[in-house]
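One chain is shown next in structure tokens, namely the form predicted on its own.
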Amino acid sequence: MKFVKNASKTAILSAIATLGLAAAAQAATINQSVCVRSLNKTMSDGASVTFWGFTSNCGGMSSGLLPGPLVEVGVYPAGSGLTDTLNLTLNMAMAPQEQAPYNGHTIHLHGADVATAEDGVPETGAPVTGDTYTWTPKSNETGSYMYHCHVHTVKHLEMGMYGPMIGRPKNTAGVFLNQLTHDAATAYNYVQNYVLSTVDPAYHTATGDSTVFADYNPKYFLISGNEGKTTAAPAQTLAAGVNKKVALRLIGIHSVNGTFSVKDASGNAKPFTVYTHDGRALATPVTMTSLDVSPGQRYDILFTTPSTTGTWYPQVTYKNLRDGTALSTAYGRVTF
């Protein structure tokens, strides 16, 4: 009888170990490659601006993307012992670039907790001829991040070398959760990335150490690569349902200040709740109707659509860094 009990115990322990191995096997390694390609974008006034954008379509003469491709990495709950790993490789073949000393490109994983060797900063030894950048997010790194070039940053950011990177929660079975964090209160039905950026055309033609870079005079104001100058022609749209949770990831790559809000068709501000700031969950979520987003900052927010059909307009009012005066507003649109 004792032998049978021991055998049962051994079988149980073996089953537990097997389950543990199965769980560990769910952790993923994301091997993603991007390259740099030019693109010409016609702006609302008819002017053409040349950008350099990241793209994962590296064959032939493809165009870059503005912003670059979305990168998502799974983040597991604390104590799970599981980690996803991102290997983001920059392919420099056929990449447009400047003359020395600003030649070449890197990728900086903005906001991610990585070793110096993975940080993509040339001044600390990062190569500018192509490399692989690795990030293994910790359990508290759920939220929005970005990746961008860190060579002659003042110009290369302006040229469009940036993209969204998300630390997205997973459960222990390796399944992505439709939540902002591991807290079930952050669950959403719909999600969009709002990549905020601005464009000073003079930066796109200036080279080297031009005095142009000593001042910044943006002419175009974008959400996810589009101007969205009016509610009738928004930068991006979302078809949601009534009484649903909508998550927006605000990723600030703009070079001025910005104020985010959500308004109805009559211009009334609607409440939303901020759950994360710069890729970390807030200890206490904050509900508000207006949120200032500075360059480099990221916020993840949620709002609930009403029980009757209608349209709301998430929007960003871009503001002068010197005196806070409004420069322009870019609109999104959510219908329900």
Given for the second form:
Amino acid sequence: MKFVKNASKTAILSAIATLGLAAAAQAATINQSVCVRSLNKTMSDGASVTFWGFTSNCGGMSSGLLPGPLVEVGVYPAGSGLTDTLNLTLNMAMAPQEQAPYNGHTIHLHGADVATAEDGVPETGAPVTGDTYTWTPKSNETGSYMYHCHVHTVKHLEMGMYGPMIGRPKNTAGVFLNQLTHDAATAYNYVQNYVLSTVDPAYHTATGDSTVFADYNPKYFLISGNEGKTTAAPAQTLAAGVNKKVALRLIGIHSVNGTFSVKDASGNAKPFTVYTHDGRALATPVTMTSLDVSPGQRYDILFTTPSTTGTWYPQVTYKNLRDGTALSTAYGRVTF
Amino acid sequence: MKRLVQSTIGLLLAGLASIASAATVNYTLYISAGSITVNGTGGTTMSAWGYSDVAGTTKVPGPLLTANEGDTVNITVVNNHNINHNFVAQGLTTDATAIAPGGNKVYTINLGSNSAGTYLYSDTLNSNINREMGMYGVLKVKPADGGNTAWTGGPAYTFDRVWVVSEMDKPRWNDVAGAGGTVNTGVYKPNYFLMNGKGGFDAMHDAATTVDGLLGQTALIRIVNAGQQSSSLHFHGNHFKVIKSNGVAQSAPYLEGDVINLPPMSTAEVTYYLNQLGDYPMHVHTAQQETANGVYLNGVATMIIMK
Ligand SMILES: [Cu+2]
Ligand SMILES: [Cu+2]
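Next up, the form predicted in complex with the partner chain. The previous block was the form predicted on its own.
Shown next: the complete complex, the earlier chain at its head.
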């Protein structure tokens, strides 16, 4: 979750960045490490579910995060010749894991078209005992991605082994821009990640090639790790201003269908504009009031808050894979 | 002026090509009851019904039918099974009436202009039971010149693949329908997830399924979802371009993605450019659909091999 507190602060920051241009005009290498730790979460019905989450805190007593920590990589303007490189290291020390053949973990940079050796897929040779995964996004690759384990994914994704990964525009001075892409029309005042996921507790206790994994019966429906079952208890909140641009990064790691919308307190759908899909800018941005986000997909959207104070609820209705009937809705909240 | 002349010549050439290649293509499909085998750990042999080009055998999916724009296709469907069936090529035929046991029917399709594409044929009777049992396949229509473009003047490709994704609920549907019982269609918990009628362990090595080619080549992948669940296919290695969605040609620049969602009975055509050396999976991103009765990766998965 990243806030841009106000426009003037942004302006000051970019002015500073501009002054520093000559000295700072170089690409960055982002070295980030994550570990895997258990996390016991008490769900809305009182049941406890054990997750495995990534965390940057590799202390022995630390707890996994759901979703894992944000990973951000700079993407420079076309023609600049500049690139950032991400080195994301999986530290396997003290990681909870399954028995063979699904022991160990990896990291797959989902949506990043990396070399096989960086792809984190055990079946194509990736080690499961820890590794560093490298990605150097190109100028057209702004947008939302995710990283997740690629061992026995039917279980490990369900266990919570995922986090948001963002290809975020930088100017040639190396300063992150508050935009979805290098198109100035995608500038935002606020941005949040909406990580979509679902939880079938039976998948958390089953292990190996169990028949449990043939039948998915999700019981909990999350946005960014929280249930948000009602507008009064949203999964995620944002205090924005009136007449401001709010960007949401929709990152689908759920295993059913999902439909995103933004509604006011009376349930009226509010239009939003989709700028990117799967880390690629749309040729023409599309304004709509309802967007299907399927497992693995990402969309980056933007809306403008009204000129009078109020509350809107960005929300995801999770739906049955067979007939699209609604299973549950998870709510976020934006006040302005 | 120059542009006008060029497009006139283009039209003439297109007209000539379609005249030159127009043909009558005849197919016979035999409907019968049999079985399907999913190999490897978690696999099974279960009752299935299918269309086949060889009487007395069951094929799931049914045979790939191919023709060119401008052709007349006659498909004779022979029902060698003991219940009613039909044959509907989505977007091409409308006669959904039954073919009684022992009967047959000829479907004639005149492939007009702009018909190049990927069509799902299936049995639409019996509350999805006939389709679930394996009665589906693909008719592929190439442009009038028979060349490697998605449609006349459309995106070019080096080679194409057809991916039919589907599922089967062995205990509640196939075992019951196969034994002549009554399926409770309100409950569907498929435990086998198929890529071209195979589990992933086979589909990852099946030359007709894998995207296996040289750097610089472009694959056209024709995807149909013959199942009853939405399927979300994730490509590693490179992004694809969606050039056709449910038979509707898209316009350039095409939507790029690494995940494409196909609702039941939908079709899509994507191009995938072979851009870097390596071996990459393509798999569904929906938990259970990656499995065969819970066994990981023996579900909807195949390989992308770039050499
Ligand atoms: Cu893992
Ligand atoms: Cu993934």
